[in-house]
Structures are given as structure tokens and as C-alpha cells.
Amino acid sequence: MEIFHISAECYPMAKVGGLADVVGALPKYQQNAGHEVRVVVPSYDTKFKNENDFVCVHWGTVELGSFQFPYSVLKERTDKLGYELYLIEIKELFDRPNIYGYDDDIERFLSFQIAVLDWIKARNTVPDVINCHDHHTGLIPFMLQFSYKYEVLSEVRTVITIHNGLYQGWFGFDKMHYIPEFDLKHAGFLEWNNSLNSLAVAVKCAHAVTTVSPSYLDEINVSANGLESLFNSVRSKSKGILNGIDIEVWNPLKDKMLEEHFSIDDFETGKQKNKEKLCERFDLDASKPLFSFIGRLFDEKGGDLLPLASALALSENFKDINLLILGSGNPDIEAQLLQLSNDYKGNYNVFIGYNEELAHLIYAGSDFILMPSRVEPCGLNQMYALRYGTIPIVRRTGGLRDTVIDFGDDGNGICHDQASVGDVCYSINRAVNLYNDKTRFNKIIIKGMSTDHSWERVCQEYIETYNQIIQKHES
């Protein structure tokens, strides 16, 4: 089978959350199982793009109403990612040092999805599936149904995957001329709520609707920022798959990012070498328990709770307890948390931006790892902490539900209900207790770190989802 992933972000070559993780894993366990696949994401202006060897295999000019862009088709030499990637190269449009951002994201995106599939319609082959993520790459499956100039792809069938619904890529009726030309008794497909809105047309006319977890394609259908009625609509044709991740990127007996590699078999020793670096590195106490937060400092993922609830734990707690906090986000959520290092010198520290070297430091060496969301589609973060041995605190939510278990009810980590100061709180006593029980605390890491999170589950659920449309359309 013939697949190609078309995304906005895709790591190593462009990251800001978890969809670049997925995008980037994913299609190599499906190359692995031995299909042929493709990953096509724009040309940023990033370290990989420039550290790596790409060659031009097509190239053209992007239509956009009146506007013409000259585009290139970039292939990676050596495929060492596991798969084969290819870069769509628009100057005048991607050439930026942010993935996101700009005023003119709509004319970027949408440009981009007309170069991929007028490539595509140059080349010898049609893919069997394409699998399109996120509203930037929404309107292919409406234009590959569509749209007079693709009519010889038509039969390509596609999947959405959808990593986060609250973003939906709205636009105005004015753009519509944008779109390569379509009969317009079909652009009903296109509006949703008096606007253009790319995640509602993906959803509309992909012949498959995935989601990055199960609770989350539940908890979409009740809230969804506006298309509740929609995902309820299209619930037959809709599945959670919940996301893996990478295990040899993600190995603490191999990372080279780490102070100490180390196993189950011995992670108290490891995992104290990697907290002790931590530690000097941000002048805390490696004898008191590690609580960490890595993430986007946002009301979604709950960073709006960490200034007073790091306060009024440190406050609690304040002879008893470390906090490290990785990321990067709302000015004023900084503004609170830089502010804390002052108050509380040599039990809290903070790392304003995101450096990938440090996050595998801090899954190793931290005991905690925070994840107070209200939104988390998935969700990959618990992962990690689960298999370096770091127990996670999450709030019941989406793929957190699905992955983290209430260590009272037997299961492998810390949770609460609420996105709420109080229920950070009560959670970090609660861990406070758990690490002074020292047996207690490493069977709950051992069980942790035994589950199984790696993508050949995943893949094996994607294939099945891809069947499952090719066969119907051929029956």
C-alpha cells in the first residue's frame, strides 16, 4: 500500500507539539511493516532543513486566485528518518524561521496543499491513501473529490486525523476563489457557522475520521469548539486511535541526551544520576522529590494553574518539595513563573522556551511530571514520563484518561478531575506521601515503565482503518 502523510510539522524537521512527534514515528513503523510511505511537510527554514542533503524531484508554480508562487518538490537523500520525506519548498511563503503565526497562514497552508497534490498528479502512480493531519491540511480530501484539475485522483481515499479540534482554520467566502476550480453546488461542503472552516471540510468529506485517543473522540462530540453536531454526524465512519510513541528515540538505556542511561532493572541508580545533574544545573536539593511540568504555557494545558499552585506548594511544602518548569507560552504566565524564582531560591527554578536535550534530562531525573490540562487529545508527555520512570500527575482528560490510572486504584500514576489550584495541590501531597513510601513509589514505577506504548499497535490500527475504506470503496 501507497501512503502518504501530509502534515505542517513533522520531526526532526519542524516541531512545536505532539503532531510533529506522531507525524514524524509513525509512517516509519508503517514503512517497517512494509508499505510505502511518504511524508510531505513545507520547507521551513529549520536546523534540519539546512544540516541535511534534500534534491529537487519536481517542481511548479501554485495558483492561489490570481496569485502564482513558484514552488519546489525537495526529497530527502538518504530517507534516514525510516521513510521517505519530502519538503514543499515556497519561498515566498515558508522561507520564515515560525511554523505558525503569520498573518497570511491561510494563503501559506493552502498553497502548500496545492503544490502536494499537483505533485502528486504529476507523478507516475496514484497513492492508495492519503492521511492528512489537522485543519492545515484539510482541504485536500474536498479537493481531490472535487475539484475539475484532480479529477485522476479522485479515487484516492483519505483519512483526517485530528490531534487538536480546537483549532479549525477559518477563513473568509472572499478566499474561496483560492480553492482550484469546483462545480459550486458543492461548497456547501466547504461552510460551517457563516465561514470557511478547514477542519469541518476534512471531516465532511475524508472517507475515514481519526483521533489521537478514544476519550478524546468521546469528548468531542460534546465539546468541539462549534462542531459537536458534526463529529456526532460522522461517528460511524470515526475512530480513536490512541498515539504511540517512538521507543528508540525514547529509550533511557540509550538516549544519548541522558547523564545516566539505565533500565528497569536498575532506575533507582540511573535515575538519581540524571536528577542530581538536573539539579545542579537549576540549584535545587537532588534529596527532595522532583516535580516538573515540560509543555506550552496555555489555559489548554492547564499553565495558567502552575504560578499559584507552585506557589501555595512550595509554600505548603517548602522544605520538602523541588519544582522545575520547562516551556514557553502566555507573556504573563512567564512573567508569574520567572517571578517565583526569586521567592523561592533553591527549590524552584524555571526554563523559559523548549530545548529537547533538556526535556529527555527532565523526564530521567524528575519523580513528577505535571500535566494539569483541560484539553489533551492524547497527549504524549505521561508517555515518556511512564517509560523513564517518572510517575505522572494528569487530570482526567481525553488520552490522559486512557493512559494514566489513579495509583489507588492500582495503576501507574497520580489523578484528579478538576483543572483546578486545589487539585494540583491535593495531587502533590498526595505524591509527597507516595515518595516517602519508597516501596510503594518504585512499584509504581516498575509498572510504568513495563507499559507498552510503542507504535506497532498504533500502525497495525491505522492499516486496519486504511483497509477498511479501500475495501468498501472496491465492494
Ligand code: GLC
Contents of the next structure:
Amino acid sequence: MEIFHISAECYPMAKVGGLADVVGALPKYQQNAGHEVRVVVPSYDTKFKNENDFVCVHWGTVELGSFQFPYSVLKERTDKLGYELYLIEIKELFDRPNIYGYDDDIERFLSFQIAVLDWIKARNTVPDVINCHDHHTGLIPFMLQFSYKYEVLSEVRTVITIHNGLYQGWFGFDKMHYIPEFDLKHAGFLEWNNSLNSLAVAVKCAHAVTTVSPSYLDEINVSANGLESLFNSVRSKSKGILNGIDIEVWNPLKDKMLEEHFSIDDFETGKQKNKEKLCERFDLDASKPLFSFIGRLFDEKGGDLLPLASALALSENFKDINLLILGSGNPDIEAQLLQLSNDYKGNYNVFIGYNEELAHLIYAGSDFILMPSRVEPCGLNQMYALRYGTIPIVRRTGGLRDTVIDFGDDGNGICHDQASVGDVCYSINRAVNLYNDKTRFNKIIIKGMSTDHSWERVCQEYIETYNQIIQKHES
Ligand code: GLC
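Let me have the form predicted in complex with the ligand next, following on from the form predicted on its own.
Below is the entire complex, every chain and molecule, led by the chain shown above.
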């Protein structure tokens, strides 16, 4: 079948978070399974864009109310990502270094969605499925069904995959006229709590709703930033599909970003070499357990707990553990974390920013990875960590609940229930004891490294969902 994935992010073209990893990998596995898969993202001014070769396959003009934006559709020439990658180039709106965070984000992503549909319509073949990802693409299912100009595409089946339901793409009805003309009797689909809510529109109009883990689907029925009752009402067309990871990119035996390769047979020596490299670079003590955090420093990820939890863990166990943090986000959290590097020299360090290579080395060289998230729709870091022989310490929520089981219950990690400093420190203490019991520690690492989180298995679940909505339509 012909499948389009429409997204704001796709690794390696444009990445802010896990959304990019999923949209960069799932299509490759769908293509390998015999489908024709195309990914479409905006053309930002990124390294990948500048260093790769693109060919223009279509151009036109987006009309957004009275504004007009010329656009081009650029195809990556080689298909080296394992699927066809297309960029929508709207110079005025997207030729900027950042993906989000501009005052005109509503205009940017609306124009993107309109350009995508204008182009798909011009191709003269009707795709089987359009899989939209998060709110930036949420109006597509509505426009396909109700905008007059896309009538020829009204048979296309649509899926909205929710990677993060907290962000919903709200805007005022004063901008409703940006949406290509539709019968106003359908305007109710656009509204939620007196504003135009892009995610709610997608949830109402898409033929299927998927979340990136089964537990997250349960959770958004109870807590979803105002959309709980909507999620309840669409339960019958919803499914939680746990993300996979790209086991070709994330392979400790081949990963070029590591100091030393290793497998389940020689992880002890392999991991130690990576740890030594990390400790040398960050002035840490390689003979002590290394706890790391990788991610965005926001409350959602439990980033606000890190400064105090680190200070407590380091002062209680000072010289017993190392802590290394890689991330950026809330400036207050960043400042507090930086301050700690003066207080705990030799056992603590922080790198503010994001660096893919360093992230790989941290997964390989750490003993434990901390994920105290308040909300975690799926979480990929715990899966990368498991594959690289690093024990995840997680708060039981969303996808973390679905992938990490406490070692006390014969599982592969360490779990706690509260997003609190106390719970994080308690888990760190349990981890230190575990680290000192090498036989048990290694047994848990082996269990984690043997888990199969590959997309191969998972990608079939997406195909089943697509088939179900296609068959339902035909019958
Ligand atoms: C978002 C979620 C994260 C999920 C990722 C990929 O970043 O916060 O939990 O793993 O999307 O689906």
C-alpha cells in the first residue's frame, strides 16, 4: 500500500525529540515490509538539508487567507534513508534554524499542511493512508474530508499518531479562514473549549487514533490537558502501539559513535571502555557507578527534580557515585545543574545542549539511566539504554510502565511511582546496592540486552491498523 507520513520532525533531517526518531525509522521498516512509503517534513535550514542533494518535484503557491506563499517540494535524491523523503520548502516560513518556537508557528504549520495536500492532489494518485503525527499535522484529516478542493482525496484513510498530547496547536477562530474553504456546517469539528484545537480536530476526524504506548492510551483518558472526554469518546477507534527502536542505528556492536563495540557476550569489558572514555572527558571516576540523564530539562520529563535529587544523592553517597547530565531546556534548571558542577567536582558533570554522538556514548558507558518523567507517552531512551546494557531507573508512567519492570519483580530495571526527589533518591540507593552485587547486576543487564524492541515486530501493528480502516471503509 502507499503510505504517507506527515510530520514536523524526522531524523536525521530535523530532530527535537523522540518524534523525529520514530518518523525516521518506522517508515524504513514499513518500506522493507513491501509498502511504498513517503515521509514529508518542512524544509528547515538544518545540517542534513544543507549537506544532501535534493531535486524539485513540484512547486506551487499556498493560499493562507489573503497571504500567498510560494512552495516547492524537494525529494532527497538517493532514498538513502530507506524511504522517499520529501521536504516542503516555503522559504519565508521555514528557512530558519529552529523547528518550533516562532510567533507564526500556526501559519507555518498550516501552510505546510496545505502545501502537502495540494501536492498530493497534484500527483494524481490517491494514497491509501496518510499517517499524521502530533498536532502540527492535525488539520489534514479535516481538510481531506471537508475542504472542497481536496474532494478527490476524500477516500484517503487517515491516522493520527499521538506522541505528546500535552501540546495541541490551539488557535483562535479569527484564523479559521486560513483553512481551505469547507461547508460551515462542519465547523464543529474544529472547536474544543472555545478555541480551534488542531489535535482535537485530528482525533475527531481521523479514521484511527494511535498513541505511542498502550499505557499512554489509558492515561490520556484520565489526564490529557483538557481532551480526556474526547479521548474517551473515540476509544473504539484508538489503539496504543508501543514504539520500536531502529536496531540498525542503535547497535552496540556497530555503532560508530562508541569508543568500543560490545555485545551481550562481552558487555562488561566493552561498557567499561566506553565508561572510561566518558569519565575522562567529564572528569568523573570510572571505578564508581555512573548514573546519567539524557533529555529535555522540563517538568514533563522530571527535569525539575534533578538538581535537588543530584545534590542529595551526591552528598549522601559522595564519592560513591557519578552523575552526568546531558540536556537543555528550562534556564532555571540549567543554571541549578551547572552550579552543582562546582560543588561536586570529580563526581558530577553536566553538558547543556544536545549532541547525538555524546548521547550514544552515554548510553554505552553508563550503568544507570534516570527517567523520572511525569509524562512519558512512550520514551525511547529506556529502550536505547536496555539495548546498550544500561539499567533504566524510571517512574512508572506511559511507555516506561510498558517497557521497564522492577528487578524486584524479576524485571529489567528499577521503578518508582512518584515523580518526587524522594523516590528518585530511593531508587538511586537501590541501584548502588544492586551495582555492588555484580552477579545480580549483570543478570539484569543481560535481561535488558536480550529484549526485542525492534520496529520489525511493531511496524506490523501499524499495517494492521491501516488495513482495518481500509477494510471498514470498503465494507
Ligand atoms: C514524544 C514523547 C516520548 C515519545 C516520543 C516518540 O517525544 O514525549 O515519550 O517516546 O514522542 O513517540
